[in-house]
Amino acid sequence: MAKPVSIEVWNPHGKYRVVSTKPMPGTRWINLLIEQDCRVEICTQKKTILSVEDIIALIGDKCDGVIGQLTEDWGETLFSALSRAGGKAFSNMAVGYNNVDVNAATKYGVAVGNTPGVLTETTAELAASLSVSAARRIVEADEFMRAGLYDGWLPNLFVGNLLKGQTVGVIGAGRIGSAYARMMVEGFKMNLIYYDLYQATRLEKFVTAYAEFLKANGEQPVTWKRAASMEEVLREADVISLHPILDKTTYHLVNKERLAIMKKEAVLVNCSRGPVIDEVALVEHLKQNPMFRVGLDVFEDEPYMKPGLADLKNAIVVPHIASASKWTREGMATLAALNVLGKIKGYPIWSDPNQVEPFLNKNAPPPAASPSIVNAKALGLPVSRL
């Protein structure tokens, strides 16, 4: 039997109870439940990350819903937890889904939610500021300075790389990484060179019409090239940033062969997937290329890095935080609690989840829908026509 986890309780004496793994950002997600007449009850146990056995003494004997976060394991075991305590909805406070068995919340008609559509300018202003940061060397100037080791202006201190009329490689080229590529051809002049399954057409739109502008006021034009292959991305670029989904096909995406075609002087970042990246290769890859950068927001085997990692002064490492500005992690709970309450309610599903500015809208009500709900086809759920 599990020991009982502290928590925090909004509304009493609400009809239905929602659970929340983990305190988030705001409070407008509690007030929208509360108002549906929900009792919030949210998980204040001082624990990064709960166990199994914590979360099914959470759910307890009778639960309507829960919210998540992307670090727990949501399988068989909490999801068979959650329907016998009559629950109906679960919602990840992320984008990725990783940690979750959809197929074992089909089967026990757990609606899955995620949060899409609210995290793509944000994540990819981190990766372009790893970007910025690991070519100029910020991080290691910093400490640097910190630790009193300025004593003046000297010639060949912290040389970086300059990003103007550099190439800049995009692998996997939808809303993140699109969104990205434009900041970097916009921000620093940089050209294009991108792979994906699909063509980016908008993409290579905006970059054709930056390079008429550039053109027409008597600069240089910036192009672009939709590659082959990942290996011709890899070889080309300067700075090359990763966002790949994760699947068997994306598993160690760069790993020591791909790394060795790499210029020894560009700048890998990642703010994907960690396993995308084989981590003791890039260790390896480092430690023997010295003016090689990298920026990490994930990790391979989070929230651990590979030995190594953490003692070179050519990778800059932050703890996930790609999604981390105020805005987007209060819309992350805000869409994940309505996820849950959509479900409780009986609303449809949305129809676009990446098009989610009506419920983030402080100044109305949200759509009676589920922003986004992974599994509504499976589970034969009605979508919205609002």
Ligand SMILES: NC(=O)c1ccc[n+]([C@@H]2O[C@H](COP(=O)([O-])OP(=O)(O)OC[C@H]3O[C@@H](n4cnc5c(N)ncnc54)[C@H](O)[C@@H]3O)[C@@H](O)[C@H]2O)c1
Second form
Amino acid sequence: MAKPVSIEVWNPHGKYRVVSTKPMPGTRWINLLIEQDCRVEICTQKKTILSVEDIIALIGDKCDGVIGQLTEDWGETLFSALSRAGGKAFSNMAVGYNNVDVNAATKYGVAVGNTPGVLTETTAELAASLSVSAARRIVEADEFMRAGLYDGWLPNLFVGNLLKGQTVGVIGAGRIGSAYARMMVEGFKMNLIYYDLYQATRLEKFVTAYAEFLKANGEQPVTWKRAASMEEVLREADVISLHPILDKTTYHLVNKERLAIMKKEAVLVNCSRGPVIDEVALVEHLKQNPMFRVGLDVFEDEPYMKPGLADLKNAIVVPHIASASKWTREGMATLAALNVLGKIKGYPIWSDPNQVEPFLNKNAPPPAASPSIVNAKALGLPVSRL
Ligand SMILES: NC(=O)c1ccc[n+]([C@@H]2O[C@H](COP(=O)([O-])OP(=O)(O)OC[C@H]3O[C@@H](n4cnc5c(N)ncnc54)[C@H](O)[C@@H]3O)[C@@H](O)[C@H]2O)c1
Ligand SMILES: O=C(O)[C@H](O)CO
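Show the same protein again, this time as the form predicted together with this ligand rather than the form predicted alone.
Then the entire complex follows, led off by the chain already shown.
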């Protein structure tokens, strides 16, 4: 399309023009921008994924900042267009920013925001849900029931895997991976093995303390181990959940060779980014190993699935909804708006992007800072002392 036809405008006489490429949940983010003299334009075009051309049309001749989505290709073309329009800030409404060329943004002096912290537990909860659903075959059983096939209890009906006492493997034990690990260890009394480039000290301390608690109560204590390689996790774990960022080092991290070393009845969950798994190899592996199960929130060619995946009973597939709780999505919108606002107003950068609660308190004005700007250092932006 030449120009998006459908735009909702708030506070038309505002001094700063901020564009959101999508309607976002809640109204707090809009109000916070309006209170600071922003004219807010929201693209309401009925098109799920906007093209680069669509977004150039939205940016127009004068635009101070844009709130965008992970489905959009924020590279050289868009950052040069934003810079020409006088724009200083862009924020993804997401923690992941593999759709953004941060170097290009930095070259044009544009700050790039993301939304960490507010989605950690929500995303970990979905990974835990997929783990349990796959291990206990919940979706298969639901389909069976609705199809009217249930004609009485049977000893062999939908037998799955018990989680208690098994080993959960986490690849990428950052914010979300660690939250997921805690849920599985504490909730299901699973042992933990994890692989990350960095030591997850707080997670290790948590599992150690929980093991002591169990022991003191006369129960079998859980164990933990930091693996020296990803292969060690794949070989030893019964349930494996992927939580790394997507970059060159994690593209096709799970491939044909690595699938082959996993247990035949393992559960694999992906709530990170689709290309972390070689999905063609996964489809083949699922066909060859009917007791191997997956729970997928993300896909290599999103929104599409690789041929054959949708037909497999040992795959649970959901449409990238891991962060989809009301509180989280409203919080993500707020953080994205405040990232953009902070740069427009010349505020400093919040010192700890993992501690974003002060920005989410609806009963108090947010701190005068941008919650999370990933190229703050490269742009030489000052850090808040608040
Ligand atoms: N499905 C969803 O809706 C959804 C929601 C939120 C986040 N995500 C994805 O999850 C990712 C992680 O989010 P987070 O907040 O936990 O980020 P984070 O930065 O706290 O954690 C990522 C971890 O991955 C580790 N890592 C990086 N490269 C690695 C490698 N090669 N091998 C092993 N570990 C590696 C990092 O050291 C870090 O600990 C995001 O970047 C995003 O892509 C998806
Ligand atoms: O990276 C993210 O934040 C997700 O994929 C959407 O919540």
